[in-house]
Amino acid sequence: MTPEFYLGLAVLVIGTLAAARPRPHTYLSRMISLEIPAWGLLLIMLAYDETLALLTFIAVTAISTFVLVRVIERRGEP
């Protein structure tokens, strides 16, 4: 296994155990909370060089943080 592998496996669980954490969240630190275990599946898919992984996780990220953005930006709006 390889440094990579291992600390993605931490960020995956620390950030899955932060996101879980109930507590009143605002719609922005909600995506951040999400985007923190992401990192540590991205990690993780770098340590086993899945191209095709690696390249359907980034388009799926690409693609929800602008859905996210754009459902915060309605919900601020009167």
Second form
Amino acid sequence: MTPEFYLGLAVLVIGTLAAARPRPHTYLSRMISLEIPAWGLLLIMLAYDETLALLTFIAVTAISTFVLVRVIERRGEP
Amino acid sequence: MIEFLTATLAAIVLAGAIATAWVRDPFSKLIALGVMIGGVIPFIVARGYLDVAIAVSLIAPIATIFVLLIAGRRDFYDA
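Could the form predicted together with its partner chain be shown next, to go alongside the form predicted alone?
Every component of the complex follows; first up is the chain already shown.
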């Protein structure tokens, strides 16, 4: 496979571990850590040449980040 | 793509990912995330997807700005 595939797999594993056990145990650090596996998945999609999947995934990730920010801001507790 | 550039950019991406997972301050996490995104974008450009690179370059800072809204408003680190 291409180097993007292996790099994406490594970033996906690192981000999954970081999102499962965030270091400050807060919603904010968990949400920031959740963006790492998203980029790993984007690299894997890049290795398989899926242009439409890349564009859709980037847009949906931004919208879901906005929704999560609104939810955490409304809840207020760490 | 040149092998040296591939290895260097892969090292930048891995360093950014590990630093994002490792540091504790939310602002430092966002900066390390920016380092990781800066390493990913040349991989997208090298395969010829300039439209995807434009979309990523426009949308990724917007997501960072949304996270900054709560990272700067309340200090989650001390709570």
